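Heads up, the chain below is alone and in the form predicted alone; it's given as structure tokens.
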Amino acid sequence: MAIESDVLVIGGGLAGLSSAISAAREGADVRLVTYKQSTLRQASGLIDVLGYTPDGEGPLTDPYSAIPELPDEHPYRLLGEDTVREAMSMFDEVVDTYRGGHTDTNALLPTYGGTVKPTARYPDGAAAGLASDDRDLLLVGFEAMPDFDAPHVAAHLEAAGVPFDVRGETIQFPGDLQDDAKVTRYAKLLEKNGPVEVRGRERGARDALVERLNPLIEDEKRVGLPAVLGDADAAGVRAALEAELGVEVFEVPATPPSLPGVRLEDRLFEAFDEAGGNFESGNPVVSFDGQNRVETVYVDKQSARIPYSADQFVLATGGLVGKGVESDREHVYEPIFDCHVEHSEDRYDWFDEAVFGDHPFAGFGVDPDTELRPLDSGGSPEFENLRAAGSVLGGHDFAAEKSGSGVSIATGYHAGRLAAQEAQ
């Protein structure tokens, strides 16, 4: 026997969570399975709608005011602004440790680059950061995450003409962690301010980089490390460090494994289950029954299909990146359902000859319409009730864009918000 839902959500990063979590709102039993960890454990935590036009013109001050001047095809064209606007509401309202929703003005962090991003949404801890912020700031970075070197950093933010002198250092965590660099067990020792040897006395890992920091800040107000202060309560010990310090605390944001990426995550899963959602994962979708309707999908556990019926499908399962898109050396395609993705046939013509040309792959993926249902070659929806969310859908190059978060909330809030209504 089926397991049955009114909606089943496909995909578990931030289009597939957003469309849970807005289908749920409405009143629906939603479902939702995932196979593998999502990329938002991957990403940086930040909240982009849209720092540049396709045609590079940026950074953008407002992008809502850009929405009317994008492509036809592309996905916030297909959703208008106002419904953009409400999905970005719905975000603020789940998760309540992001700043920016405000005003519609894009915000400036400096990256781990050393470059400045303009984004929609940043969390808490990221805030002191702000590059529109004239305060002088510190950057300080580990020697055993080479990832994040503070130095060259702060040298690429004074290039960009930040209006603020910064200045980088790099130390060594306190312990003799060269060989156990995770992240994680960054944040954890600074949480529970853990035990570490320094010089041949145990000290709490929080206090002693309170001392290693102390006599390096000159006249700053605001200092910024690597974001891993902290796993479930960053704020506690941003807090510590500030009281400690006498200055403001900020985390920079990540490259992968990004702690921002995976507090984003948690949270998100955290309201779905408020809303009364259920989520499985660890298994694919891979395969399906149905003509005009998608009747039943079948996930693979342990060599078993286990069938999952449903009014309403969404799918969310990513791009080329999250393999929601697949490719292979004749043509590209969407590996559950089969759906139409527009390319040449010629590989060829995939990609630009620059490295950091215009590229045709960057926009692979399903076409939908005004409903989010992907359509076929001849633009007729493919099922009456599937619905695409996130990087699959195609129409939008969001890297160079700085649009996927954005892209990723508004499409899913729209796609979980009809599928909803129409199930009920």
The other form holds:
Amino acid sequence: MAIESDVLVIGGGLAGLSSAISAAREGADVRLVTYKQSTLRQASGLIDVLGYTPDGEGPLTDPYSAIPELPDEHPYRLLGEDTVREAMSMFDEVVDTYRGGHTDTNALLPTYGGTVKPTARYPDGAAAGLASDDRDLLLVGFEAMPDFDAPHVAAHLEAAGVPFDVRGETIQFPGDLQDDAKVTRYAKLLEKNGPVEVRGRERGARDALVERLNPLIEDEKRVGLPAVLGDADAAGVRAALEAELGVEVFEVPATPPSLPGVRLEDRLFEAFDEAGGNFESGNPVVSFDGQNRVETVYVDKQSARIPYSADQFVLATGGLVGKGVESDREHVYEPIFDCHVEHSEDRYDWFDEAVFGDHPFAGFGVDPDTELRPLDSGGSPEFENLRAAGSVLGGHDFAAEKSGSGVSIATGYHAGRLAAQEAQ
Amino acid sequence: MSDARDPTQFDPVVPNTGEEYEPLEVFPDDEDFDLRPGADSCYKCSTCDTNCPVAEVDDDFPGPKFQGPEQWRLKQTDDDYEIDPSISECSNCLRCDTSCPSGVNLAQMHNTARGEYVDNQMSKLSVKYIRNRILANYRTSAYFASMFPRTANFFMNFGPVRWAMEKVLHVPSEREFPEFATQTFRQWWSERGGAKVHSDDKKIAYFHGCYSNYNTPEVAKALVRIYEHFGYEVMVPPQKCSGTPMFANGMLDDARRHAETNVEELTAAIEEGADVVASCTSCSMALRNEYPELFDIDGIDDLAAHTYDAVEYLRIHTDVRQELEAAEVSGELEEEFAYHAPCHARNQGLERQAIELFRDLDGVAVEDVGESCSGISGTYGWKSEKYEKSMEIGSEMFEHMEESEGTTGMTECPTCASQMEHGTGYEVRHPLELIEAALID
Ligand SMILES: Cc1cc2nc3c(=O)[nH]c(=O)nc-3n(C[C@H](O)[C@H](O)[C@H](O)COP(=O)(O)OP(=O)(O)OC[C@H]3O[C@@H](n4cnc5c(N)ncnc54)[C@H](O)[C@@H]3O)c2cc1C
Ligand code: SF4
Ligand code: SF4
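For comparison with the form predicted alone, kindly provide the form predicted together with its partner chain.
After this comes the whole thing, all chains and molecules, with the earlier chain placed first.
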């Protein structure tokens, strides 16, 4: 006997979660199975819809107005602008800790690298860092966290011509943590105001940090720190720091591993749970039964194959990083259903000569119809009841366009909704 | 559909390194492990580090990325490299293994490194070694204690004895020893005359492990009654410890001896047509994941392929879900439960099954207290030097339990249960007990 549901979503990244939530909101009985943790743990936590055109023009002020100019096979073109907007509204309803939904215009946020990045949605905790805000800014890094070099970031921002003065300082985090202390260690200490030793005396880490920050602040009204300000209760940590320092506090969106990404992942799973969804992780889907329709997929647990059947399926297994698209020396392929992935016969065409050139492999993925059903090489749907969402889709290069999260949310929303409607 | 390749060949668990990957036998010749393919497929994303409960409370602990792939590379390039002693700070919760997007086999790496450390670098005369060995061989102590359960219960928690244990063996006196049942499950089973239901095609072999035999036979009895209710013939083959506490203490020789008996007895049952089920999620994980990763014993892969968690098996093979939807619980277990998913259930993808299964069951409410680790990790929290750390890790779970509506706990893992009890004072039940209460009068 198989484990049954109306809609089965394969993959627990941003695309899988968006489609699972959207299907559950339509009233379907939804199950999500995912192999391991997704790229959300590595992503900055910013939600980009479209930062640059495929030709590299940008940063774009309004991502929506650029949609009609995108190539025909781009996922946004298949969905249409209205669906992309509806998807973003669903995101705004579900994730109440994010901002940016009040406008179509991209926000500009400073990053760990000192660049200014266009993005459509950003966490509450990053809000006070907006580059369009003209208040002066102080950035503070920690000695044992070399990933965020505050003076360097400040110099970069200044060179980029931001409309405010910015300074960077580096301090020792109270308690002198080990060089390779994990971001979760900082977060825990700050959230619990946990004990650290400062000059032979035991102190609360947050209190001690406030004491070190206070003398650094001159006339700045906002202070940016690495994205380690709490885990489950980031808002509480920020509020406590702001109350003590008398300035606004923000996190600079992180490089991997990223707590803002982890928090977003937690929030999305919570929302799916609230919508009555079922989920499980740890084991991959490896094979399926069915001809024109997918009837059952099999989850591999050690050598046992556990059958899961459903009326409708969503494939959201990610791109080359997430293992949704694989390559060997001869082929680029989608490993569960072997859906068609367009690629040149000659593997030397997969890469551009230049390292930072226009690599075709960045756009590898399955190409779907407007209902997001992956198409075979002849242009017909591979299966009636299989839809795809997120980075497993071709037709876009998320890293170059800065469209990763937007494509995942929009295609996830659409695939989930259609799957649920079809199942009923 | 193109026929370019057989999709069933796809196995993301085995990293794509282009090399043949064969888990090699760890003992007796410990020069032989080859974990390089795993180390090579680590792309340093640090996802594992963000999941480690020990690194979250202790920045001296270098974290799973170091313990696994990085240490492995060091070992490859330097013949004199000694395993970093921090491996004994790892609690073996395996959250890192559960999280890695690249399928790096952190469980196997930690187990082999720990085995090597204990074998080559830990003094066999040290108090810690002796204490760890006693803790790891819980089954032996439990076996003796169960001969005189009342005396043992008194004695093990008797103040002066515990004081001496703390001083001599570094076993923290804060912990209460689990109570021994006055009748073990196996005694009950033989008194009952064994199986009440016989079937040619529906058989399960029950791996009860030490805990439900000696300490919580009510869980084991619930399992028997439920499976018989669904028409299964229950077999209870002879068995030893699953090896979980031995892996966690780097005592792989001990674990192997026990594994040999288990593999032999359980594969015999499989030949008779049975699948194997366990009620403790660490036991099922040992049989299905750790055994084939660490040992090369005849039949070991067959056993892994036929082993299931007891509730998982019901979900796949019976209409337990429908029956529970129609059922109602009244009486002693008509309660609100604060459910904690054990790390080792997580590792098998079972972290949500209790929540899901009881969602529509009338008379009870089961609330997930979130993804925090209980912090006990088997024998880990039973060591004086780890006690504080274990309680600090667990504090988040205690808080969430206290915030939840329920005042009774629920979990599949007996050591998590003891930590939950220790931290909150709640009584803790097993999902099988609730299924029994719902479906069997
Ligand atoms: C380092 C990095 C930084 C990024 N930064 C940004 C950013 O700043 N802004 C932005 O907008 N976007 C960013 N992105 C992109 C974005 O986060 C995601 O890549 C995108 O949303 C894709 O999500 P996904 O759900 O399609 O795939 P993934 O996140 O890759 O998730 C795929 C999931 O499917 C699971 N899976 C794979 N195979 C199987 C199987 N066989 N069975 C079951 N489950 C399976 C995987 O375990 C995984 O959980 C970044 C990505 C990366 C890698
Ligand atoms: S999660 Fe896996 S790939 Fe990432 S750093 Fe850890 S071991 Fe390496
Ligand atoms: S097994 Fe647990 S304690 Fe050990 S390194 Fe992995 S996550 Fe950390």
